[in-house]
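The chain below stands alone and is given as structure tokens, in the form predicted alone.
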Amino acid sequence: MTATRAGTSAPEPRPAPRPPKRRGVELSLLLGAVAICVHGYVAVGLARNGAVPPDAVGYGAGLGVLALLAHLAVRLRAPYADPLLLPIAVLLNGLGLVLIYRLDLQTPLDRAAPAQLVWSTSGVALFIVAVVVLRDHRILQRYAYISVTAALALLCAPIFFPAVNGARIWIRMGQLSFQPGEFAKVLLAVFFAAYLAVNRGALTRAGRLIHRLRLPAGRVLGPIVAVWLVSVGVLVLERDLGTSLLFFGLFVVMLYVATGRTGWILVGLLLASAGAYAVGSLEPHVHGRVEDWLDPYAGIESGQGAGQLAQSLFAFAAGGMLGTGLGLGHSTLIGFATKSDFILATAGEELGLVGLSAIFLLYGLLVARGLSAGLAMRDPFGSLLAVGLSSIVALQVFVIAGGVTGLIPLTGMAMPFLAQGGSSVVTNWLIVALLVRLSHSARMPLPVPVEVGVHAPAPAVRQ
């Protein structure tokens, strides 16, 4: 409160206007997302069987109830959260269920949609728990070293289980199987954000200057580099090169954001290029994928038939601008990875370039809103965590989309929300929950400080 003269009264300061919560906008977008998914489900049934699927009402009601429960959790616990995050996640997850159901119709002995629906329900439940329980994201900063310990344990666990399709990244116990590396990436993002937030000053101001790049002191940079090297080394031994690339990109992006030095991006690109060349030359599994990438039609020319990448390119070409229509494509010719690695090829063939662009736009909006929350955060840990989580989604989409379109070699990862994969869909729902909490903290108005008045000195009393 400003000082006032005795005998005069200053007008009371007006409180800052509260930003709109926009929960009604979120609910409207959720209804639209559910309607689009139900429309796609019905279109698949009409195209394949000439009739509306008998469980279309149940599918729409189930998806609607899950979306409504998630919305209520956000409305009650994170009312200032970004209204776009949840509807985008529901729409992508619903479209993924439609595409997997459509592919199940051509592979009745290998149905994946029921299991994916169960995992999606688990993911939404985890989303609700995270939004309700985690009232302040800064609590996570206290558990940085527990997070990195758990992440490394999760990454090492698949070594003791049999390999699946040439990679040791799965844990199978009876009918249950999951990929622990999916959860590890969120834990590593928490550790990177916590460590860099505390040491960002030492990273930018101390260390040796080489030309125009200042290298941070080893005692500061050493621990985080060691964690990154161990995690990537384990993944290379397990032949999970897609996740290795994801962790490397996450480390470089968060280091760049923490220090603000462009040189880290250049160093990262050089190291990534050198590592990719070495692994592609020495590791037979990766070398085969590089050869397929360089000449995807070699199998056709040698009379062995089209490989997965060639079939994927044919699917995109057949889709054209508007696509063949849901349920009318032939992307099942790609093979066993149609519902996981190559599900984007089904979207490209049956929805065309227009539908594919819409899907990429959804991913772009999800990443952009996460980065926007990071820019608006008031604490460095929150900013770095939002950037890290958004980067995980962006890097994963780039690696998958680049692989199935022939831009980069295939790496074998799951498209966020869209592809078959229980661990992936649950982890992505957790990422969205954390982004919702972060955006709520970023948009929430600060509490009005208690103002202490400055009183005019009392006049001296003449004795």
Contents of the next structure:
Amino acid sequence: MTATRAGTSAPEPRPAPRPPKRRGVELSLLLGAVAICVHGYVAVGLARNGAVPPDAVGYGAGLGVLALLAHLAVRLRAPYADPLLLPIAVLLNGLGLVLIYRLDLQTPLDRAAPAQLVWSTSGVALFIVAVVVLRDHRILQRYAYISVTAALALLCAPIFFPAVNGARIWIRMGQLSFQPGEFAKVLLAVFFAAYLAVNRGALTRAGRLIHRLRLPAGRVLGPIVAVWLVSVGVLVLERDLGTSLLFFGLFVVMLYVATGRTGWILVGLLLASAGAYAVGSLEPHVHGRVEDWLDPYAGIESGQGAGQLAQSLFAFAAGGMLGTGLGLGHSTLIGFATKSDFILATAGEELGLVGLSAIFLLYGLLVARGLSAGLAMRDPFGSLLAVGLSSIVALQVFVIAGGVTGLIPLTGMAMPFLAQGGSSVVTNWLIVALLVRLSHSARMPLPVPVEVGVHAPAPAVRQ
Amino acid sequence: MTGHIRHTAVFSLLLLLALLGNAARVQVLEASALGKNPANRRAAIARYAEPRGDILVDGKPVTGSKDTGEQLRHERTYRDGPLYAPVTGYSSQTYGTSFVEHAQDPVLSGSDPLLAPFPFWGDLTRSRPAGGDVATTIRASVQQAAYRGLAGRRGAVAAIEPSTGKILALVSSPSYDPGLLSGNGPEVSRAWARLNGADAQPMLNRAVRQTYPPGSAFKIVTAAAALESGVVDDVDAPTRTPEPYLLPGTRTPLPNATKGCEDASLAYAIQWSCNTVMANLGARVGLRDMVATARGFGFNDPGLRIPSGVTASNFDTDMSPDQLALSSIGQFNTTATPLQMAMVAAAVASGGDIRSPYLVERVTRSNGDLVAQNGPRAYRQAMTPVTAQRLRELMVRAVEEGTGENAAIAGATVGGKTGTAQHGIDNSGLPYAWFIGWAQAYDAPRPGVALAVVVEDASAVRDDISGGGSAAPVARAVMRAALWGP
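Now show the form predicted together with its partner chain, given that the preceding structure was the form predicted alone.
Every component of the complex follows; first up is the chain already shown.
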């Protein structure tokens, strides 16, 4: 099972070959990502104004410097990190800035790109701080209960602030507004990972048998279910159904990975269906969205004109295979929330199925690299945290992308990195920082053990 | 835990595949249906993104385009809008298009595949070529003469070149400025409501979309039928018509507006417009031959296009002898558009053959490259050349010394026929004044113009409304302009 157990057969423990760090790969991918974004920025300027935007060089330089600083932090403090994570984040964030800038040109009264740039810079700064300061991810395990307390506090906070567009998910202070649910999801992932890592054994083995389903002891299951129920309950009260769906999925996935009990998935799915049905039929706001999903063109037939979802589908359809070209589409027809919830429609219209698929694949790659870090982790907490963070990205992308393309009912959520939204961008940079940190730990060669057997419970290295 | 993480990865992959598959469904499979959805504004935005091509009269545009900077970017403008409205129609972002704007919309808006430099070019580049230009057959001087001649009175003029079918003038009065309808704001809706609600019906294209009882102007058709069927051999021979003439099978006497009609010849009857003689001749020709002749001139043809559709003129196909007699003098159910009556005159002028009237001469790309060209096309043979020649002489006599004297022009041979059509219950409506005719300059090999003028001005004193008094002077001005320009 272990590769570096006692060297009885070998005369002397040979140092394992140093795995490649691949920082050069990361750097060249980063340069490519920045080049693509600058190209997009120039293309938008040429299409909309017939001229290269005067600040194209500045934009490129700014993005380049941010990418370079992040790269340096990784090179110095997490040299074994997965070389794909950072370039994907830079590319998605840069593309998001291009799309928001492009939409800004047609909505002169609502300029979002400058704010998004500030938030992106803050996000990268947080990334650097996290990579530099967090020397070992296992430290986070100690803060599990602080995390969950902070998460619940953050989730409850918006109740004391006025609702925005029907959902109480914003905290607004002067000009600044942020969505605490965004931060809470990382904190909750940390808590779930820490709790499940410690109680895995108890959850799998102990407990009563009811029919063929073995229930774990309430003492073990209780606290985590309570936390989860409170989070989802609060979110339902705040009408943030996208995030509550995300938390639901996150909990089920992490519980499944920790315990390996398929039964939990079934229970989770049943509960989710029941909850979704209840909310979908009782809550008018959600009910409307389900109706819209079932028949996006009902508004047209009844003479009220195309609804948001129909407009979004029109935009995707207008893109076709190759897209209209950056800056040449009409996704502003969607109206409200083109820069946030519906930003993907602009990508779909102007970059076409090809560009949209590329964006989906970038997210897929990000999730895959996160999960592969989870596979390679040597401690259950690290594994669970990597899986949890990757699942957050996967579920969020699926829920929002599926919503705007008519696959599932629409729930207001932000496309990671792409959509306008400060708290979202900053949180996603934090997620990537944690994944970088985790992948570094996973890929880092083990120090040659000096006293074999002393650290007996050290986790096994997976082949 | 490894296996469970792998399961999570597989689950994520399934989510990704669902997204990709659904995106392909929307963007490829359903794309064209969604693109055609009437609530999708993209087609309209693309349509107005570039300036619309122009409609030309005498090689000069009578239309234009205005960049509004709005979502539907370019709006139509019109030079001399009311003058050319019956030709151009309107191009409205709210209410669509009409007439040449409608018939040639693919060319003008740039969506016609003919405009692309190469086949499938547009499909490949997804670009829309600049709108092409449409040159009309209208001659500005003739159009202006007709419009000025009507001087705001309700009525219409249609003038064509008999040898080719080119429409030289198409005027409807009172008219409107189609530029009022170009945009999409509330003022456009107000203009639309006002124009459609107006008593004078300014948006009605009287020249091709309104039918009137042709009255005595129809007697040319009856005369042709009488000559073709052999009912009349000698135009100067008496026609054995009593006065008073009772409608066949009734005790109703038919009145004449002029004297000397008793037993008059066909020539006299055309020259002085005798109702009794022509009703008698029509009844003697019989329903079958009358219908056939009327058809030969274009009556009962719902398919005539110039390229916009022309309302069918009517000559009933199932009538009693007394109804046939009334129909033969352009009453009863007989109705005709001014264009149809211009075709009757053209048939006489061009030896019996009618050319299809047409309004679009040439279609070019925005750079002037020829895309399509129209030329003369045979429409129908209304009568033999011999009959046409005899009718020419009769029509010339009517102008030289008869009811159409007001149409005479120095330096040209002019043939004409007046008409004063009664209508309304018990003829209570004000009669319509008609003049149909043609003109040939002395030095020209063939007639240069055939036309029909109708004046329905309700403000005129009833006695003044007669083909000779109201319509013939308008016709003279139009024919003069057609032969020699302004």
